[in-house]
Amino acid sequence: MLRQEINELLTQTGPETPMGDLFRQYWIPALLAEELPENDCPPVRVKILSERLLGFRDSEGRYGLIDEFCAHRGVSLWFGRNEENGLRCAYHGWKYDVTGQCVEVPSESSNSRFCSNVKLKSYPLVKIGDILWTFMGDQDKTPPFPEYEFALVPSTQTFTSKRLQESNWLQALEGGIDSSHVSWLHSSGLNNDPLFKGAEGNKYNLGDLKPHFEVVETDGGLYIGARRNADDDSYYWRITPWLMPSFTMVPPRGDHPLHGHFWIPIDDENCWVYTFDYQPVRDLTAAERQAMKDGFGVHSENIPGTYIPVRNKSNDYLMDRDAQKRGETFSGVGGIAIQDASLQESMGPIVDRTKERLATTDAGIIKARAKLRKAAIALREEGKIPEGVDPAHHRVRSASVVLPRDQAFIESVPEKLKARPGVRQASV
């Protein structure tokens, strides 16, 4: 269990928050690239990090993210012109740029300079992969751009989503390296998702009910190693990476593509799930890709238009009770991802860590906690700029591996822990 305020410290990600400082820190996603589509696109709401935003592109191709309110009179600039170089005011045509500055007030002077004097909050966006970044924090401190081997791959060997979750982005993230609910929530999804079928380590994981973990700490963050039982003298492990502050992937399974996620948080309540899967070797194939836009895989199918999944708290995720028992599902909620955000969001939208009872299974979960408030305190107290940051530590793979039963995991495969462009994946 946690005192009550460290489960706080480690949730509120808002401004002058310790955690919300430790985001800002990190270049993160704000939107997909797909979301600003073209020159002069309508602007699109950002809420992140609990501050209100808009993202949009101007007539040259510039990404900008503004404060969403002019600063006339607080409209918000959504409903704004998006034209010439610049987004204007619906209400009275304040016009402002990608930075943020204003650019015009039609009812001052030409030769004013009063609008010169008026710049709202901006932060840069980039555009690296399916993507577009942005960095929240000390603008004199701008890190280099992140360098996700998803993100660096072909576009043809790539695919990126999004879906909204409605709880804290904590133990969204939590899921993310829980490796040993997979033998019983996803149990059905092994044999029968399209994405995940057909892999020899799927009878390891349903044939080891126990699984036992092995945490080690690297630069950026945690190794989480899931050991069961494969033959007689050798164990299958699924070896999950964690980046600080919120980037794991999913250990793979066969020749599927490799796949992970960044748990993005809106405000305290709820957060952005961003999903990507990839081949580091190949184009992902046509049928590969429509399973990813279908929802299958660690992706959702979402309402049309937007990213809100189909499945979702409003409509019970539609369970199907009738599934439940036939052991068609095993939770009777279809999809491995809503399976997962259903039982998150089940917890409220702040789970109260005070109540918990942790086993040796949440090993990971545990160091990762650890991690993120030593490193948030020394950002407060100290200074300290916290680990993944660097680039450097951003060029990791998960594996899923075979190994005798005397050698351990860390030391048998470092190699295939790290993205090396043109070498696939460690896998079984």
Given for the second form:
Amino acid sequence: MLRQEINELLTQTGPETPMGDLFRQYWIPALLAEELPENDCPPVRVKILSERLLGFRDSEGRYGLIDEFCAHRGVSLWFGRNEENGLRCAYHGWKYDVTGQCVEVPSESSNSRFCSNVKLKSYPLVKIGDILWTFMGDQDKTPPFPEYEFALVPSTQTFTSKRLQESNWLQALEGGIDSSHVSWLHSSGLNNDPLFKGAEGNKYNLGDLKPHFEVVETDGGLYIGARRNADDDSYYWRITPWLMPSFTMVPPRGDHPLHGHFWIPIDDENCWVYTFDYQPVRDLTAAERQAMKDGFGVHSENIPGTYIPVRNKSNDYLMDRDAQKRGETFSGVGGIAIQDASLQESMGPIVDRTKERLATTDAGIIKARAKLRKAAIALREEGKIPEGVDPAHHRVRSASVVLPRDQAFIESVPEKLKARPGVRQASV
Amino acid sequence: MTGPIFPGSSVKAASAAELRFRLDYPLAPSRGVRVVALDSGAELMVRKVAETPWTKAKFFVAETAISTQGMHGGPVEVVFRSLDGAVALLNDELEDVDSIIMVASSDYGSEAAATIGAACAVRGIMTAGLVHGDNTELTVSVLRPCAQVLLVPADGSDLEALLIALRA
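How about the form predicted together with its partner chain, since we already have the form predicted on its own?
What follows is the whole complex; the chain from before opens it.
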């Protein structure tokens, strides 16, 4: 369980909230780059951390993330015209550049200085990899750009998708930390999914349903090691990094790509799940890339033209009880991502953690919550920059390894948990 | 493939408005949690956390592991000392317990840890190990064989968070 006041502290990310302030210390995904595909393309509404914003790309390819609403009469600039290096309000023609600076008020005389005093709030928007990143904190304290490996490898080696999840960000993140559910909820995927099946480690995953855990604190967050019995005298380890505030990686399987997620609050009752797959040393194959686009692995099949999953709560996730009975899926819901989403959304928009009954094996979740709470309080009371802001903390990898039973993963394979250009992932 | 049972029913069932119809009754606290300091470094941390009033947690220091073949059905016994000095026995303290949390800062209590782990495995009692202090590699090697989950490293606030989460 969690006390109510701590649950509120962790789940509320709007302006001026402690957790909202914490998120505003980081570069976070705001859009996929594909959402602003060319100069002067249509603007996109963006809601992050309970702020209504508008993303656009001007005539010279500069990205902007500005207050959605015109300073004049509060009209949404989504209806605006993106033209000649600015976004022009459809109502009276006021025009803004990518910094939110008003550059033209047509009703004023040509030598008027009126518009120089009109500026919308704005945040930087920077393309790194497949993602447009923003920093929504104090612009005088902007940290260096993020250095997550999936965003830095060549574009031929990486793929990112996103989907809407209709729940608070924290219950979505906690699913990414909780390794023990894989042997149950996703058990069929280990045998069927083209991005999971065939790995040697799958048999260990399915053969030992009572994993042991080691939760190891790192500079940027945690490594959560789940060990299962492998062959004689060895353990199969699956090691999940969590970086503050909301980045997780899933341990890989065989030669399948590395993958993971960012869980980004839209508001307190919805979040975006950014999902990536990448190969550190080779291109993704056409078959791998197609499988990701089709929603296999940890991706979702979305309604065309949207980031809303085809299987969603409006259609009961296309629950298939016959497939469940036949053993094709454990829960009756198809697709690993939506198997998670369906259960996490069923908790309600913000789960009441005063009612939960945790066990010692939930120690990873308990520790992550404690680190987030401490960091939010230390930021508020002491101005302490939280872990995970430093790009050095971003250079992590998940891993799956088989080790002799007397060896700890953290001492035995520390280099395998670091992003190393040109070096293959550790995967069984 | 069958369709949804009630089209769109999850939309309503998972809404904020429906939260107020969830059954509201107090969950029982844990049946019991025992926190055992395995060495003097761990004892300091445990004593501090024990100052907070807990409903179902009891705190001990492991003194000695002794052979008591045949007693209480267990192969060996561990003598505990409660924080106010009373003597207790492991096998007595495992009655009506959900979880045992062992706290260690060295390999001093390895024999006690092994005995506690074995006794808990027989009874199906959950075990956690908290590795306190800087001597992590050695301490982890002591706790790994006898705890289902390890926190590395861990301090008093981690123990406190764990006890709250376990409704202790």
